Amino acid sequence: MEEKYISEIVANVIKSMGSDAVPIVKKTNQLGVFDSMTDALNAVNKAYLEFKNYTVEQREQMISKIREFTLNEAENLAKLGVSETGMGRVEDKIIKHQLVANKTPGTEDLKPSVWTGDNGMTLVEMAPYGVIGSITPSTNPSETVLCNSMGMIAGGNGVVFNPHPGAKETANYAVDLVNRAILEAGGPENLVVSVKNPTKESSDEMMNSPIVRMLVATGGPGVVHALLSSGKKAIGAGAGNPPVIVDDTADVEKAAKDIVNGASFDNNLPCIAEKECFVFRNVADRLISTMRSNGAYLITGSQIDKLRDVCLINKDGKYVINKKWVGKDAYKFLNAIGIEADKNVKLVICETDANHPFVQVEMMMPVLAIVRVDSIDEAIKLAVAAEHGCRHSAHIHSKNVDNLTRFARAVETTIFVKNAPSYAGIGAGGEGYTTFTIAGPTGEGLTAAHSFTRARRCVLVDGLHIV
């Protein structure tokens, strides 16, 4: 995001966060929350075959209404995300379920198109698939419900989710409050549902039931690979792990500001933050002590190896990450290793070489690897070979246009950001609209209402042509 920009959303949040700030609200009977897969398919069955019905105007009182109640409830959403699942942090986690309900496209990203000509008019519209199942994750868990039920309501959809189980209260509590803003603006009971206890059973119930015409994963390869084996329209939202380089034309001092924002942003959660970087060596040495001015802590010699335990465990000698420590704060990793550190530390930094496991593992961690390099040549093969072909996400910060491009064509990510930090790849701070299913590995990148319609064409020949 733009410095003064995120610095003013900060700082109201912080100012929120004091002793008037918002308890954290556990509700019970949600709406749209089933104790079995079964009913919550019946349920959105019905509610779909009503919705129908419903104009596109219709659809957008209902968006609008939830973007309404995301944003008056987003400190809520955000306390219950870091409560239930020990991962992220509540003000950042506040400006990106604000991001959701603001830059979320609407009914307006449904284009028709339209042919003329001597042999008539042909109309293509977007239409609905009908009822979509949707999973979701532990790291975005009510941003992905929220985002996902906005866009698929737009497209004229019913959903059913399928939750992370360790993110099933703050899923499940967005859902409700998508059932609140539902009803309010006037639309059917049950439009988005979910079930109290998702497991891989209901998962596998959601992905096999007829009712279901189209499915959506945000998570990791093992779920991507199952809804693109379930035989229907899939779009699957998978790992990544996305390289930053710095070239000697970047402007040094913005870069590590940009690069120490992006990689701490919600402690590393987002797929798109930088989780490697590799900087020319004639400005590393400026690179690292601008970021420790902005609240990096560089670590060296054998405190990277203690680090590395905290984090990774190995497995047969391929190194896993250690699901506790995802989404920690930064200060908490130096802690663990016998360093003490304040809260103000937003990331831990290091210098390895480019096959330490830092560089080699998507950790979703506020830790990040710097490798040194002599040419743009070594860094975009580094950086090639460190995305391990995900084609998730990249960034850079040069001046250099040829560098801009090369490195550009070949990344070949979904999401490419230069000059900036990650997080502008979704709109904080750029241009373009915000998503939290990024569809790399299906090809629909960044997912909005037109992503989850089928085009239907209408031909009339010999008429309503007026030229």
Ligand code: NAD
Given for the second form:
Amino acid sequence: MEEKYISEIVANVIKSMGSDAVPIVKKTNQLGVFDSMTDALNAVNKAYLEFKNYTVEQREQMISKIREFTLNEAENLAKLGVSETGMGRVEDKIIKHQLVANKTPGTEDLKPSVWTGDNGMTLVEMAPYGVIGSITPSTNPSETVLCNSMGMIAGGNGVVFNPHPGAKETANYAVDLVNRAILEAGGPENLVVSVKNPTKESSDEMMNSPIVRMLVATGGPGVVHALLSSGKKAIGAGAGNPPVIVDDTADVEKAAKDIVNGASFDNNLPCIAEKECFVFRNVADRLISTMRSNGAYLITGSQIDKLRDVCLINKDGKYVINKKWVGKDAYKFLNAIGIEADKNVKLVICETDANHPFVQVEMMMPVLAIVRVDSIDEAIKLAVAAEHGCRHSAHIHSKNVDNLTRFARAVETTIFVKNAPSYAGIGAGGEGYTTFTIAGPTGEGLTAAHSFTRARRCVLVDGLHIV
Ligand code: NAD
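Right, the form predicted alone is done, so what does the form predicted in complex with nicotinamide-adenine-dinucleotide (NAD) look like?
Up next: the whole complex, starting with the chain shown before.
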């Protein structure tokens, strides 16, 4: 190990001691991080050709090491993400990294299929694409790199990332971590690569390179559209605006706690988080008062207008998010409208009508609009409209099977959570594996190793049919 690198780590470790620990930022000699996209592409191509000779068991050993390193470095990754992007909460980001480490599927996700009969045996196996190009968001920068890497390596691929420029240090720290883990497990150098300074040009070079056989984008509508226009096989994981319905059969107290926990998790950055609430009028007061006793702060009247002008910008009559406020702590929004608030406030809540921009715009801020409704028909109609056809995520608290079923059928989302916080949908307190790339637009759903493979059929006629 180079001396410069050691002294950088030592300095950072010293800095990181103490309660307000600063994250360890390794800026030089990051494994797999290149100055140019051309160099990154050539390196990963070489690594992939080498990796083709590795066994599935060796892939699994590398993934186990990535899990181990991610758990060990979860706190540092979380701090780094918050300090670089200014978004989210360290304690929640730690949980997200633990989730990635513990619940991202590995090679067990690849399932062969077989037909046997009078004509012999036909086998289908899930094969790598080769080198996959992945574009990652600022909202889950290291989580997406780690989760994608594990799934893509499990599928037998190499990966080149073009991370969000505003989260490149965090993403590239994760690329370095993955490479350290791979090397320790006996894998090839540069199986996962990135660029030091990702730009639109590096992204275009990646998308157009013949080395890249498949593209994956996790982000807003712009990047998904760009990828789907590339002419290559692409997986697009796009935006959402998840509604949550609470009807009058729900356990209202539990619903209130679950919604506060889900909507405030990582300051509402997750694309699956509750972003507007439709509640039956006859239980609305109870829901709101229980939310208030569980960390939510209710604002009313002109305070709502003031907050709208903080969170959103009116562009030619259309509200768009004020990016400066994405993922900020709830109390800061209250301070901005002149309310002295406790730092422990998790979520700002307010009552609005269904057309309010707090309902219609995907804000990714710990601000939740609540709309009173008179029936399940009205709730479903308004919730489906607020989801804008993203078919991403939707949630409901109800014990009425008909209401649960009707909403699920109407909203057609990739994730639908009943009677739990939204994050149960990615395996946190709910069954099932996790992912940070939820592909609604292209239909893969919650991506995992199988999503990053291609089916290959092998046919043997008149043999291996043993009955
Ligand atoms: P973003 O769309 O601003 O950026 C995402 C990535 O796309 C970045 O790397 C960015 O540099 C790149 N990008 C943006 N426009 C591009 C273009 N035209 N061509 C090529 N690359 C482009 O998103 P963000 O603010 O970082 O993340 C938040 C958004 O991502 C939200 O809309 C959220 O719902 C969505 N998201 C979706 C998922 C999912 O799994 N479906 C997961 C996380 C975030």
